[in-house]
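In the form predicted alone, a lone chain appears below as structure tokens.
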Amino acid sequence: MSDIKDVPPNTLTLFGIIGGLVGIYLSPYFPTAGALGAMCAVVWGADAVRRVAKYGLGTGVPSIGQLALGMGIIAAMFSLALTRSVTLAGPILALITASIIGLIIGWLAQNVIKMKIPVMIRGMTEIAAAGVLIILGYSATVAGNYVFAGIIPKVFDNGVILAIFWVGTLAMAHPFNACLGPDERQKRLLYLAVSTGAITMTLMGIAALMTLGVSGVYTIIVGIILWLISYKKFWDEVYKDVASVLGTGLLPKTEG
């Protein structure tokens, strides 16, 4: 893996948190915004997975993705239920709760299980925080709001939460699994993360057709457009990397 990072971790953290929360808070007025916020969290989470998994987790990449979304569901429902009378506080409390859970799990993994991954504690904290924003963002797109009473019947009772859990996990974990190897680069991974987030957004638009009607159409259209743009960008990066090894079949001596 190249040590050159086009976007610093702190920048992506701010992008994921601010973008995720803004999208969730705008969802009652424009449900598609929830999915856009979730996409910000997907990009942030994918980079956090990258920073943890580069130490050799391998098949553990999908596992930490599922762990993140599992923590996200618990934190989201606990916080939204706790703040029914103060709904504005729900997403922020959910973010804090998920971060605390991730911090504890990261500490246990590092100090009890002895995984010996230097970035494990911060990485698990970020992955859990991204997971809760993914859950809330895509749920808000389907429900049309982020309140407990709205999400339960439109996301949980009809089983849509299962799709959010599995596809949201793939959206965050797949980019590193698809790009890993000695020539893995952050830029290519981030474009793929936008692509997987957009695919998930499109699927949530289909679900929103059942719950919100025409609003789902807007989500589908925006999702398809973002997917086409980001996937084209991803392939451009793939072609650039392929060109450097096409003649010899050998990986470049200088990565990045």
Second form
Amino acid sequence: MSDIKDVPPNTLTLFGIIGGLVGIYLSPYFPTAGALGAMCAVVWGADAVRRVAKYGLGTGVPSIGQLALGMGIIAAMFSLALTRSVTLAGPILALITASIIGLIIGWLAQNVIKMKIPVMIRGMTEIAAAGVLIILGYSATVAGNYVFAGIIPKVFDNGVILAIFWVGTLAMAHPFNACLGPDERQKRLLYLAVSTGAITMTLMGIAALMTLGVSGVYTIIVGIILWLISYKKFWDEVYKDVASVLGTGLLPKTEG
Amino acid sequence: MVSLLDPTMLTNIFLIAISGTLICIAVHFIPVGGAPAAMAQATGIGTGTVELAAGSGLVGLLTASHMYAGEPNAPVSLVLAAGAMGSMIMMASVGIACGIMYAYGVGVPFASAQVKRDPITGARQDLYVSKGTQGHGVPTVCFVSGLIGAALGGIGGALIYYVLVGIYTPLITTSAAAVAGVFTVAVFYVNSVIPSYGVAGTIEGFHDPKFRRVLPKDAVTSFVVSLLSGIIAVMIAGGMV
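Coords for the form predicted in complex with its partner chain, given the form predicted alone:
Now the complete complex, all chains and molecules, led by this one.
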């Protein structure tokens, strides 16, 4: 499979950061944009998980997703609370804070716990940053904005944040967990990441129906459409990869 | 404005750091076998470290917060005891359910390959370990170790919650419990994933040689990360004013 070129990590990083931030900043005007931004972060995060978890974490892929979203919630709450007067700076500060926490945990994992994963520090930084964008993006879709005073009553008090935590974790960790193995390919994984992100978006649409009313309907519809498209694409990729495994032909009956 | 250098705030930060470290230590006591245990090829409960530690810890958080909500004047010791009890009940239920399945479903005797005799019951272990496995089932020592771990985890989670509710309630009255609870969950997850990387998937409990080998470096890592979380938690309070 070496002839197939992967999308380089830097491209996906830019895609995740820019897509995520733009989505979050557009959410006060069009709440569905928050979830679209979070989906960009899911795709980026899933690829970062792929690069780190390839080395074998010894404890299952989902654990790194839980770590990411755990760091993400801490960073998101901190940044939004601190920027109450300058709300525009919130998401950017959250991204920076999460990256710093991820960098520290990555450094400790590499040098104190000695995990021997060469991409650990960069991977953990990226995963934490993607985690915070996932939290903020989906929260913004449910709350209709990204300010502390708006997110607390509409996302924290009613417990939607726990759904974001869990479903967001799965959206990020499931693609690699499902695709890992010797025939794992990035393209298939990325389509699956889009599809898990879209399912999460649909679920957040249901939550937004409760908090925002009609804009939740748009989120649900866009989420279902994106899910159907990306799942079909994933399905096609699976068939293509299966064909390349089966296409090697049967074993010869007699030794030549 | 909440000052970081205020003695009460410094105490709170330190308490959160201690709680995070407690959770990290708790994970080492819990007999996690991971995928090998699920196939009865290693001693312990057949699921991941994070799932077990966080699962029991979150039940502890529920019992502690419920107790604290019903009795707001309760002393800290009662809230911590409620947390420890909830976690221990959860861990005991999982241990018993697992034991029934291993004994009557899979049909393996409970034995650990790490020790010759069970440190608690004194029963011989090595005679019952199947060839090519690391032991199977949940022997008494693992069960007791799991209960100790669950108690520590429950206390850690309850302490973070208690400290944070104390900080946030004067600032955001009605939402304080939600914010404190979610922050506790986040710190709990971070602190149960870090040691699970240290133990690399499986550990039997305090009698496992791995326990002494990995505990110090995991505890140091958790302490640093929890201290950072504590500082952030207090700074969030500063932003609420």
